[in-house]
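Below, in structure tokens: the form predicted alone, a single chain.
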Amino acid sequence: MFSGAQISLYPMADDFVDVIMSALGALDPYRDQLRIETDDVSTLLVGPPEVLFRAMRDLFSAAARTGTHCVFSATISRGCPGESDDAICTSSHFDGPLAPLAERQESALAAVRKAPDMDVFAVGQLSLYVLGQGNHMDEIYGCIDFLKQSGTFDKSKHFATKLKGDTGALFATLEQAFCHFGPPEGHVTIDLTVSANSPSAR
């Protein structure tokens, strides 16, 4: 299985080169469980959904904390036919069978109870493609289900749902709604855009 995501930060500042080289720092105790390539235009993250979504959590909540509106963008991908299994992304999240789907919501929304307090508020929005398969649309609402149940639930949106929150509780939201929705062996996808700090909220 090879699992991973393309990700861009964007620090809405005069001094944003200082925001993005600080924030990476919070990768350092990732760098052995994940295979990092940075571009001009996005960074790819390569390894297992459980190291993955810290990554990306404390990441964006590093550059949040300097109070600049940040801005986070994501293509997260699993299992993509296209690409060759990848052994650094070995995870337990995909072991067995594909369980019953409430046993999968259940099972979802007990991690995110136990997600980490990052003292970081966000709000983002999320798309998931389950690919591939007949019954996808049965695992893409059994996901907005876990979703709205999550205590990360804002609004549905036309082509996604917006979630706020605490980064701990969110990207913990985005976890498991990326490993327990679609079939362990199948490819799914999420779009997703983070932001923290916004002026529009005022």
Contents of the next structure:
Number of protein chains: 2
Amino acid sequence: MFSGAQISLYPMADDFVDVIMSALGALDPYRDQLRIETDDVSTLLVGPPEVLFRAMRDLFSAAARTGTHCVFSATISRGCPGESDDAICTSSHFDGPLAPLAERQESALAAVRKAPDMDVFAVGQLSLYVLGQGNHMDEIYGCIDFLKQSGTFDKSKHFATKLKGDTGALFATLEQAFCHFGPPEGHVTIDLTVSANSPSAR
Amino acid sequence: MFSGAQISLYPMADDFVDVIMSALGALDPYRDQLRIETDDVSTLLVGPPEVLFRAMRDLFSAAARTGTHCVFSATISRGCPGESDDAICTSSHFDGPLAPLAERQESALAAVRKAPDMDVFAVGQLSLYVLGQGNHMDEIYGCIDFLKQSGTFDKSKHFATKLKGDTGALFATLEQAFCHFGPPEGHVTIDLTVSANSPSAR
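Now that you have shown the form predicted alone, what about the form predicted in complex with another copy of the chain?
Starting with the chain above, the whole complex follows.
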């Protein structure tokens, strides 16, 4: 299944280019497991979710550790019928048939509990979209139930769910939301914003 | 139909708070037609698309005119089955039954031709999601065809279509994409990024 993201990093500082360039080193351990292409709006990462979410976590955490107010934005997608499959995306996340919702919520919570501590606090919000089926809200509500129990839940907003916590737990929560709601072979996307060091939150 | 957006503005500068605060004046002409709520991640705008897209255009254009590298990000949504309707959202965009695709593309192109010139150049990219139905790609491909003819098309990317042009034409194109692809009463969302004054593009 083709999966990946268009990502952007926005440091709110005059030296934003330096902050971005220094954070990019955090992608080095993942470069052989991802296809990466950059233009003036975003950087494409193509690869399996287990690599993709760790790479995004490490990139954002590196930028946030500078203390600069930074925002990370991503359009994440899997199973789009318009994209040809790519061997680099092979993932164990999508093995087997669609398990019952309660079972998926339990295994997602267990995965979040095992997330490493990155020692970077962030807030974020996501909108999960399950496409190509009539009962899409059942899966979206099932995902929101999981988010509420994940330990990273902050509040419900119009069009999005807001999270907060350590970037380890936060990106683990996002990976589980992306992979286990909507069918294994389904078209699922996330519209994501993550923010650290905002003066508004102080 | 409930419609609105969670929006954020990211000026890549040490004085980002000043850039944001001064641009917010551009929302003043629309304040009585929108419900507006802000937290540390985004600002909610609830209202009809004809007001929403003009308000987003004017806010972003005001920030871009400072010459600072600015990015505008938005999660735009209409018809979400989880949201109760709100009288403030009443719009003429969704009157009548779903017209044939070619007819909608023609009227969308005519609307973009009438867009005002804002004298602000920007690039952007959008992902349009049509939810709650099995043939969602037909509407998405129909929208991409319209985007290619809109005069603002730059290139196709994985997961998104990239646009460029004056912010007048750009936001008019986005409004048409949002309102006229997917059924009038359908659940449709856009994941949007717009950027100006990027050093990468120079």
